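Just the one chain here, laid out as structure tokens, in the form predicted on its own.
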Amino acid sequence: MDVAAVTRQNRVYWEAIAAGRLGEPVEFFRAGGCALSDDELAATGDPAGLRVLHLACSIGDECLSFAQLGAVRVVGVDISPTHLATGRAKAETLGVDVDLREGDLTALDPELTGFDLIFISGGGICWVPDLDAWSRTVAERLAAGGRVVISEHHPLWEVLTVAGPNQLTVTGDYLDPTRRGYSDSAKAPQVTLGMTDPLPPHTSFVWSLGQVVTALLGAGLIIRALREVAQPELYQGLGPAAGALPAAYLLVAERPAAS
């Protein structure tokens, strides 16, 4: 696979839908709102005093939240310049110091290193073409004792489609990560729902939990926690059984402290 070509193609896709992705309004943050969920905050811990890198940061709402919660350095990286421009405008209006920069998740700027926390949120890791290379990059950019937190849609949810009350169909391959387009529109970025014009081609990846864990371990990280989470609203139409299935997961891994 030509990873650079996949990234270029996906950048075109994200630019095509960027105009409709504005995130939370400035007033949300001025009122003390936080773009991180309670589960995500429990996984990341108190960011006060930490150096934080958010990968696939999109419009940077979580970056703004990390900064407002006291992180001493916040860097967000994304492939879409329009998304980043939206985030920079909000940061300037709020007077919040965040560094939002364009970049490839597996080819980060050399000076981006020494982070206490690397975060990647929902709809992020599915755009990583080479999971092993990405995991090595994450491990290299963490300070000793630093953590990576992955908050992501569950790969099982990614391959299942609601067919009716208490009925699911398999519309993806859990064992083959490569996904070109979406056979189930509910798995696509929400802003695309209702769009009628054809979108540029794009490639995403449904990485299984086994693949994610194995890649992180192979990069020398220690798995500290893996929590699978129900989000019944993501199985809309399934009925009560929706609460019995995982829809998201939170994984915490750590770079060993220097001996």
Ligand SMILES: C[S@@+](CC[C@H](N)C(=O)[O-])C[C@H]1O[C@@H](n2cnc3c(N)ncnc32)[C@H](O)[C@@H]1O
Given for the second form:
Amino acid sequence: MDVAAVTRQNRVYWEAIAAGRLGEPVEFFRAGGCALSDDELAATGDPAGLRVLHLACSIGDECLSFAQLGAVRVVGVDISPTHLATGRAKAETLGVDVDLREGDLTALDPELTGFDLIFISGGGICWVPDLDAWSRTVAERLAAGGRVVISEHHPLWEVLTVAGPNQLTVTGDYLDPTRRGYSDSAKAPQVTLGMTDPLPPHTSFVWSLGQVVTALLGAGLIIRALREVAQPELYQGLGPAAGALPAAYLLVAERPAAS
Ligand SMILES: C[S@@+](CC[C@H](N)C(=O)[O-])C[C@H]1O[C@@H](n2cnc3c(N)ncnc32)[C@H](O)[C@@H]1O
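Moving on from the form predicted on its own, kindly provide the form predicted together with the ligand as a structure.
Starting with the chain above, the whole complex follows.
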């Protein structure tokens, strides 16, 4: 696979839809709102004093929250200049110091290193074409004892489609990560719902839990926690069983202190 070509194509896709993704308004942050969920904060621990790198940071909402919670350095990397411009405008209005920079999460600037926390969430890891290479990069960019927190859609949810009450169909391949477009529109970025014009082609990757764990272990990281959680609203129409399936997961892995 030509990783650079995949990423170039995906950038065109994201730029086609980015203008409609605004995230939380500045009033939300002014009023003390936090873009990180309670589950995410439980996984990251208190960000105060940490050097944080958020990969695929999009419009930077979580970066703003990390900074407001006292992180000493917050860098967000995203491939979409439009998303970053939205985030920078919010940061400027709020007077919050975050470094939102254009970049590819598979080819990070060499100076982006020594982080206590690397964070990726909510449809970020699916843009990684080579999970082993990415995991090695993450491990290299963590300070000794630093942690990566992955807060993601569950890969099982990614391949299941609600067909009716208590009925699911398999619309993806759990074992083959490469996904061209979306066969279930509920898995596409929410902003695309209702868009009628054809969108640029794009390729994402549904990484299974086994593939994620194996790649992180292979990069020398220690898995500290892996929690699967229900989000019944993501299985809308399924009925009561919607709460009986995982829809998301949170994984914490650590770079050994001596490495
Ligand atoms: C669904 S968002 C996830 C981020 C955030 N949780 C959110 O919901 O806004 C996916 C983000 O990944 C970015 N992205 C896609 N491919 C990327 C790459 N190779 N490097 C960095 N960012 C990338 C897109 O521009 C987009 O902002």
